[in-house]
Amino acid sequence: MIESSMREELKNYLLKIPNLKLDLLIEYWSKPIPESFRVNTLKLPEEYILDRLRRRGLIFKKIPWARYGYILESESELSLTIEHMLGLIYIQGPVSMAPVEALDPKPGEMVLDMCAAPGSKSTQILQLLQGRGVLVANDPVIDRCKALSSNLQRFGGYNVVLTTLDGRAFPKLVGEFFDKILVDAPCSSLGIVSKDWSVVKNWSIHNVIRLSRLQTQLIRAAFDSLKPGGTLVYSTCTLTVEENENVVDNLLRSRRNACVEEARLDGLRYEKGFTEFDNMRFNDELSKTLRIYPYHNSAEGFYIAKIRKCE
């Protein structure tokens, strides 16, 4: 079904990606992403919430790379449970939890989530801040901020400020201000086709290039808003090189004090980022970035790059 609706332009592009198993990718695109959730320890102890879920007959297993993350193994509508409605759990894809784990926010830090809506990663950051420090949850689209605001309130976070700025404006407004920044950038979404098959119908390299320009501007703005020694995580839920390695490589070329660090996440399967693709050649440091395909973890596809502002 997906293969028959895929544009030839996209198929030809995917065939160029080194080591990509296209048949396996299409197979996993056809499967639903496993339902998974985080336990909200800001409200109640983790084991208390897990016991409530077990008494409902739910079966789940721990996600090794995500603190407080679990994959559901029994059939259930988590979104209809009282635990979800009360904000005791937050429903989120398993690999979607990886970028914040790579960022590793600490209590007391100033953190920016530059593209925050609908709030999955913002609530995850709040949990790891443990009520100390401040999160700025930003999204420029007002309608998306309604969902962001609702999720932040239901989760019970209070040390958060919601803003509706163009992310590119932050350097002029705050200077080198934040300890850590997450840029989970708008992208062409090839890692989550199983959620929306129209992605493969509407894909075009023209749109990818347009998004790449925006992503390059956002990652530069985020880097310029970091304190010296601060950490930036850039992530997308897509597979194109133009939106991933090329964006990070542009940052390294334009900001000499940008240093790539390897994100170490227990149990997460991935391939190394590319240092070359087609006629493009990238900084060798790009091999420290993570390229995650849906078939690696039977979940979403993602790209994750962890960057430090060297002092």
The other form holds:
Amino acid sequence: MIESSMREELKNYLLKIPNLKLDLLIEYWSKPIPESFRVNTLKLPEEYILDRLRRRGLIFKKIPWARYGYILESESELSLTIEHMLGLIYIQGPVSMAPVEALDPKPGEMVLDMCAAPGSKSTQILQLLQGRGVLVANDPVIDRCKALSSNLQRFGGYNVVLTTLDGRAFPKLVGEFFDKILVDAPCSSLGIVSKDWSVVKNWSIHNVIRLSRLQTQLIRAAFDSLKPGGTLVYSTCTLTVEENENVVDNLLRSRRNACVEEARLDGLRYEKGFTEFDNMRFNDELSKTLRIYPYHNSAEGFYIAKIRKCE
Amino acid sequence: MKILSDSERELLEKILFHQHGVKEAFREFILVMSGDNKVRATTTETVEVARKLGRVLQVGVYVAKYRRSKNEVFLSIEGSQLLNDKLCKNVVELSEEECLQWMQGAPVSKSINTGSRYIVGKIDKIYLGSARVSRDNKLYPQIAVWRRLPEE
Ligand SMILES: C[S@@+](CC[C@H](N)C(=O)[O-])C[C@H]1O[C@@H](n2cnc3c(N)ncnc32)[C@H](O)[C@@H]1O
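Having seen the form predicted alone, I'd like the form predicted together with the partner chain now, please.
Below: every chain and molecule of the assembly, starting with the one above.
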């Protein structure tokens, strides 16, 4: 089904990606992503909430790379549970929990989630801040901010500001201000096709190049808004090199004090980022970034790069 | 962003003490008034950050609806959860079945004799926000429509 709706242009592009197992990718695109959730320890202790879910007959197992994250193993509509409505759990894909774990916000820090809507990662950051420090949850698309606002409310964090700025405006507004920044950038979404098949129908290299330009501007703005010694995580849920390694490489070329670090995520399977592709050649440091395909963890595909602003 | 004045805070505290026995409600927070009589709780540091930025849509978490003219306060789910066990008066324990009705936004029939027009619902350790009590002793939970569980 998916294969027939995939445009030739996309198929040819994917065939160029080294080591990508296209048959396997298409197979995993056709399967649903497993339901998973985080337990909201801002509201009640983890064991108490898990016990309530067990009493409902839910079976789940721990996600090794995400604190408080669980994959559901029994059939159930999590979104129809009282626990979801009360904000005791937050429904989020298993690999989508990895970027914030890589960022590792600590209580008391000043954190920016530059592209925040609908708020999965913002609520995860709030949880790790444990009520101390501040989160700026930002998204310029007002329509998407409605869901962001509801999700923040249900989660119950109080040390949060919701802004609707263009991410590129931050350096001018605040200067070197944040300890940690997440740029979970708008992208061509090839890692989450199983959620929305239209992604493969509408994909075009023209759009990828447009997004790559915006992503380069966003990552630069984020880097310039970091305090010296601060950390940023750049992530996308797509597989194209133009939106991933190329964007990080553009940052390394323009900011000498940008250093790539390896994100350590227990049990998460991935491939190393590329140092070359087609006729492009990137900084060797790019091999410290993470390329995660849907078939690696039977879940979403993502790209994650962790960058420090060296002093 | 309109921060609640000392006198407005005092009044809010008084109402919450009277309705639910809460002492010094939300003292650890800055309270901000947003549209529609809504009170939001946040921290001093968060307000300082918000002042540096433009295009602020909201700060903190919505904790209560506060109608000064009627001297009444309705706690949101999160408001009641932040106050937690400080709530010691007019708290009604619900069964799982009643909790489900409550979360669907449906009236819950329950014989209570608190004599108050406002109660907070609770199931085990979980607070569920405020309800208005009708003359015929039905509890009308004040749950935002987007927050309600669909009826089966
Ligand atoms: C992949 S989504 C973010 C998902 C979110 N981090 C989460 O986990 O729920 C990308 C977001 O970037 C936002 N965006 C688009 N252009 C932007 C810009 N110029 N500055 C900041 N955010 C932007 C989009 O509105 C979209 O909500």
